[in-house]
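Encoded as structure tokens, the following chain is the form predicted alone, with no partner shown.
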Amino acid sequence: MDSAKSIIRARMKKSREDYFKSLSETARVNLNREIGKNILSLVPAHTCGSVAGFWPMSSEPDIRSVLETLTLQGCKALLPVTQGAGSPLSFRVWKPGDQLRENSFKTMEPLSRSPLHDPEVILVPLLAFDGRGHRLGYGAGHYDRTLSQLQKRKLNVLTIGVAFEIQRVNELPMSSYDQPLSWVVTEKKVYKFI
């Protein structure tokens, strides 16, 4: 099953990465807004309590424009802190301007002065998914240990995958812990599984 995985996240890491260098910047602004579109049609700024988000690495979707624009109608908005390997993540709030650190994913997150909230909806970042709302990530396992956390407690988060339509595949291999999404956003669909 791991080497399946392994398999899959090489080619789709790849294959994103070119398909990311092959746009050119006003195409990648424009994927990112239809992205941020189609979120905000399932999350209105107006009803929404806590949202957490990424900060985007490399060929990732940059949806930090959704966070702003949830941060200015009154949404709690915030970023994931890695705690570790075989841990799962934290949740501190963001306001744009806040100083970010880079962590060991050579991702941002907010410093430790920085309030810890718990999320109401939560945007996951992916390389891969299907159309059962099963996700591949990149192999830490830090996504489906915080929902299983979040479950555990008894908290009813809203799971949002984040995605360019390219990675869609017809089906990923799971495992028993792998934690299946609610919706999955692209830029050209909205993908419903609960």
Ligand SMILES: Nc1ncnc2c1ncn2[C@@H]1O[C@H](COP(=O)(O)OP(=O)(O)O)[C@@H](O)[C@H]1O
Given for the second form:
Amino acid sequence: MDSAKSIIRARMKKSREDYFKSLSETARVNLNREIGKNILSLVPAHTCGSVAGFWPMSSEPDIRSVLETLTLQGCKALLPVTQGAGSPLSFRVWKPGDQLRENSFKTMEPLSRSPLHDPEVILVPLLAFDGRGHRLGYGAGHYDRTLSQLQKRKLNVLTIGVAFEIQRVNELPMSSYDQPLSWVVTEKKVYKFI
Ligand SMILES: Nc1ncnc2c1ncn2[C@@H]1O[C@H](COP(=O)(O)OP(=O)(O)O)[C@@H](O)[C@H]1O
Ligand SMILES: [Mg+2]
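Moving from the form predicted alone to the form predicted in complex with the ligand:
Up next: the whole complex, starting with the chain shown before.
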């Protein structure tokens, strides 16, 4: 199972990188804008309390303007904080202009003075998703662990995968600990899995 996932992971990482490199700056801006619109159609400001996003890494969609919009509309935007290899993520409040630091996983996270907060919605980065809402991440299982821990705490969290349409595949191998997504948003479509 792990080797099947690794093969798809390597292939999808390369195809997202090649795709991203092939895009002009204008095309990237347009794609991010369409993805952003679709996210905001799912998370209207008046219903949102706290939404965790992610700071874009390499060829990921850039949803920073969505986080800014939600913040301006009175929602709490959060960013994940990585505790270590085998730990679930925790989340800290992020406000536009806040200083961030790079952690050992190369992701940008708020400083420890930003308050910790539980998310009601999590925008999840991914390498691939399939027609059942299954997700392939970067291979550390961070979001699987995080979602399983939130469920144990009886917290009801809506998960929205954020991807380019080219990251969709027919079917992904699924392990017992893999947590399916509630929705996936791309520049073309909003996929509902719940
Ligand atoms: N809830 C969990 N508890 C303990 N280990 C977990 C849990 N979820 C995932 N893992 C571990 O994380 C590793 C990576 O998970 P995987 O699904 O391959 O990565 P990703 O979700 O990032 O694509 C797995 O080998 C698994 O052992
Ligand atoms: Mg997984």
